[in-house]
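Presented as structure tokens, the chain that follows is alone, the form predicted on its own.
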Amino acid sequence: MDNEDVGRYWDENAENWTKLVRMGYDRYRNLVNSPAFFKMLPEVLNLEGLDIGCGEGYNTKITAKLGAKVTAIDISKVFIQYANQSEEKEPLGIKYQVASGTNLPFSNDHFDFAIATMSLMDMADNEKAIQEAYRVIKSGGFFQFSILHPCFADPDHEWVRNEEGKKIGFVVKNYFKKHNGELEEWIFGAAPKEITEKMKNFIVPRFSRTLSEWLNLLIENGFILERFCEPYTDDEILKKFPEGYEAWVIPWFLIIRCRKP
């Protein structure tokens, strides 16, 4: 599978997507992912960034009204309409384009800093579009983004439950099988069936590596790690999100910040 067969399951899935994540059900990303993701993100005022995989515009906007300077990307066009027409109702200054994070179409050190949020994993090459944010970062600029947690990302899982039926533990099982666009199929739980019953699943090709293998990837490609964050539902979440309580058992998100010499 390559980056275009990619680009076409994303098509697919944009248009409800959308819809869903608009109408709050991405739980996850509103409570857990998001917050940790900006809290741990450094200034950004006045600065020139790059959101690789953008997907509808969501964390592209936060970063823009924290004051930088936002130009967005995503590999499904659906997606860039969907989030030209947000900029439209709310102007932020953001340019959105449909590109590949795998082939960038911006010149070497464009950016002062670059995003990803939750698309690296998704992409066929991403060790490909993380040579190209470090293409498109300056010099002392950051890259930060979100996956997956490799270690926990396991589509054959187990959970343990107590005598009560409630889980405390998780059984990982195949952690070194490597996965090359095998599909998955899902959809938010948090959104009610009376509105899912009505759409398509979606399709997401999966692409794995192991938490050493994305950390040597960065290093071989000349980053600097920098800080790390593995988001989880503290109890204040909890009492918004009883349904996250997973998220407390195990770490489902790793963020990972890195600095360009």
Ligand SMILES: C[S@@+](CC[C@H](N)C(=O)[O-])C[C@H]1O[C@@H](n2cnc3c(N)ncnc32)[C@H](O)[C@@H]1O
Contents of the next structure:
Amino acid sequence: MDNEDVGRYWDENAENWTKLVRMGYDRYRNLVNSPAFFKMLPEVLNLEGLDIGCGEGYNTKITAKLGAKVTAIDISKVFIQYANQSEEKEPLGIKYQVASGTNLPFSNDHFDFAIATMSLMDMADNEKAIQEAYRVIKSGGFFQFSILHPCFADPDHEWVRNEEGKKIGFVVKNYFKKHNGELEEWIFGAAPKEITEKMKNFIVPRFSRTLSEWLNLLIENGFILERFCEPYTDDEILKKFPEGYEAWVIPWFLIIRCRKP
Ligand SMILES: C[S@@+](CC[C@H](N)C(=O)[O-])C[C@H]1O[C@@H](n2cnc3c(N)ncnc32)[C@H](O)[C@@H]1O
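Since the one above is the form predicted on its own, can you give the form predicted together with the ligand too?
The complete assembly is shown below, putting the previous chain first.
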């Protein structure tokens, strides 16, 4: 499966995805992952940044509101249409364009920083995407990205439950199994059934790597590893999002920051 095929799947997902996330049903993104991501993000005021795989633009907008001058790309035309609509409604000076993270339409050493939120593990040839991020960032600039935590993103996983059915443990079954475009089908569990039963599930091609493969890819392509975070549901978050307690049993996400020397 190549990036064009991946783009077609995301074009199919984009309308319902945008509807549901803009109604607030990506609760892990809104309440767990993005807050941790932006807490870890260095100061970006007046810097020029690139968002790679921006989707409908949720994290792009947060970055722009922090004072960065942001360009954002996505392989899905439909997502970029929704992102542009949102820019028209609430102008933040963001330039959205359709492009692949594996072939960025920018010159070398162009950006002060790049981000990629939950998109690299969805890209065919994510090694090329890391090389491209490195190429377009200036020397001294950083690249910060979040991915599904490679140790726990096992599609064959099982939960261990107590007598009340509460999840108390997690069984990883196939950590080393490669996923090279295998399709995962799901929809946001927080959204009410009355809404989702009228929608098609998302179909998401997945490209997995082990933890050491991700880290070695960054090192082999010239980046210096700088900081890591495994977001979890602390007591504050649990008050707003009690079902998110499972992100206390295991970390669903991994955030990595690295720098171009
Ligand atoms: C899980 S969504 C994340 C969207 C957004 N960053 C967010 O955090 O809400 C993954 C995104 O990666 C995009 N994507 C997949 N392959 C891509 C590629 N080769 N280049 C750019 N974007 C890609 C998809 O279209 C989709 O928007």
